[in-house]
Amino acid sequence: MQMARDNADITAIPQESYDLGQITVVPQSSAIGAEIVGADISEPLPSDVVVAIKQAWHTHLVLLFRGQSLTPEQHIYFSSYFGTPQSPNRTSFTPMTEKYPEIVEVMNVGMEKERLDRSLSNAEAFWHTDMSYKEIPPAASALYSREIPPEGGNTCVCNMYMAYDDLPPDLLAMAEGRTAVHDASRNSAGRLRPGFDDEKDPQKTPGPHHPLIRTHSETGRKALFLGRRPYSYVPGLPVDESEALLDRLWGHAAQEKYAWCHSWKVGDLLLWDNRCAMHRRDPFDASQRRILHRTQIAGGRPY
């Protein structure tokens, strides 16, 4: 593994459990993810605990809180420690109620067929970054499980700091200073959103242009920022060269050594940082109920 360019001195991820004040941090893999033990996030947290949780979050990128019992108000309040909870995209997801616009229900039940057909339902959700098809994507997502199928539906996450650090020099040179179009027309299962044409030419993909390498607004570290692979395009390159570059970047970023997969239990809350991590979801049996609540934390324009 090559040296970590300008991310030096802050890339080491602890391999063993360790204490941060009142909480214990339990790493879930050598690449990404940690469980936080000793924090009841249904209650307001002392300021020093919030600081410790944020420290662990910036180290591990994804945090798991098990055995939680949260009302919508408590879920929103906890999310507010990390920024401003925002009303997510309602095109693919069902808002819980108008009383809680910050929460959507990620589920495969209780929806009319038209909405179910254009949602993720039980399909596999490919590697992606939440709502990167917006000019200003969310900084983070907090997903809380209420009903979970007996198998399937796992959520996997991958570390885009590490993927950046490990870029071969020639691939780094090709990616630096370039942007990619983040497709706004399709969701993370590849389904066309309402109001969009089924455009096949990547050069005509609708969506914002974000840098392939972005800087984290809080840590100052650089990470790959790829969004979604289908219909992406690197402006300024012929289509074949754009496809070749994106294929190499995605092939590199999606390596198992950067990833960890979480098997859900009821009462789990998973908090991930969209600025430096991607995620995907495994498919599951459509006859099994799966209901989770998600909040998203407002972010800034990628740079």
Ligand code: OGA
Second form
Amino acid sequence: MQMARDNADITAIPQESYDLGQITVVPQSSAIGAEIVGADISEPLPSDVVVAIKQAWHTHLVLLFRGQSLTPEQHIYFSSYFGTPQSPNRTSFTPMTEKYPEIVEVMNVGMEKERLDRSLSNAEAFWHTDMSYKEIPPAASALYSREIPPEGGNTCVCNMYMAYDDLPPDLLAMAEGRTAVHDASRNSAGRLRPGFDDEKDPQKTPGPHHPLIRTHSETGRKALFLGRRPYSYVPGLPVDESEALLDRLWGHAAQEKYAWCHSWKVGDLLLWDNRCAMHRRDPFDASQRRILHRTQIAGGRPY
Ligand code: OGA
Ligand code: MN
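The structure above corresponds to the form predicted alone; please give the structure of the form predicted in complex with the ligand next.
Following is the full complex, with the preceding chain placed first.
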């Protein structure tokens, strides 16, 4: 096994369930994800429970809370333990609840056809980090399920600390000190956002430039930070070299050993850390209803 690089402690992700005060942490895979048992997140939580949940979150990157019954207010309140809930405040076809600007409805029903065709609807969402196409992307997202199809629509997450830690030395040397552009013009199903041209030249991709390797503002650990593969570009390199570098980085990061897939039940809440985890979603049958509510927590500029 390769020695851990800067993140020595991540080789020690617990594999067995353990207690942290009142809560029990149940790891879901060797790489990422843990279920938290023993917390009713619809109620205000004692501060020691919040501390324990945050500790588990920093260890496992993605937390699952099952069987929750949350109003939008309770969802927003729970999210506020991890930072400031924010409105995505964007021009997009993803609907937002009118009364709660902090909540995005991730769904494939109740929309006119054009909106459906240009939102995520029932499509596959490829690996991405939420809204990394912003200069200051959100630190975290909390997705809560209200209606779930009988099959399909699983959400997978992957550990980008581990991907960084395992980078082959030559790939690390090529990525260090470099940035990539994060395409602002297309969503994670590859659909064009309103107001953008269908630009095919990666050197002209609109969007912010973020470091390929970022440091997590709370844990201080380094993670690979890739955003989305399509139309990404590494400034300063000829396009063919940029493509080759990005293909290698993505091939490395998207390995199964860094990932875990969640099969949803109604009442699940999944909290992921956009600074060190990516996620993707399987497609599902368009005739089935799938409705989730998502909050996001304000983040800082990636460094
Ligand atoms: C999202 C997202 C995945 C899903 O809302 O950002 O990627 O499972 N959703 O719907
Ligand atoms: Mn997403």
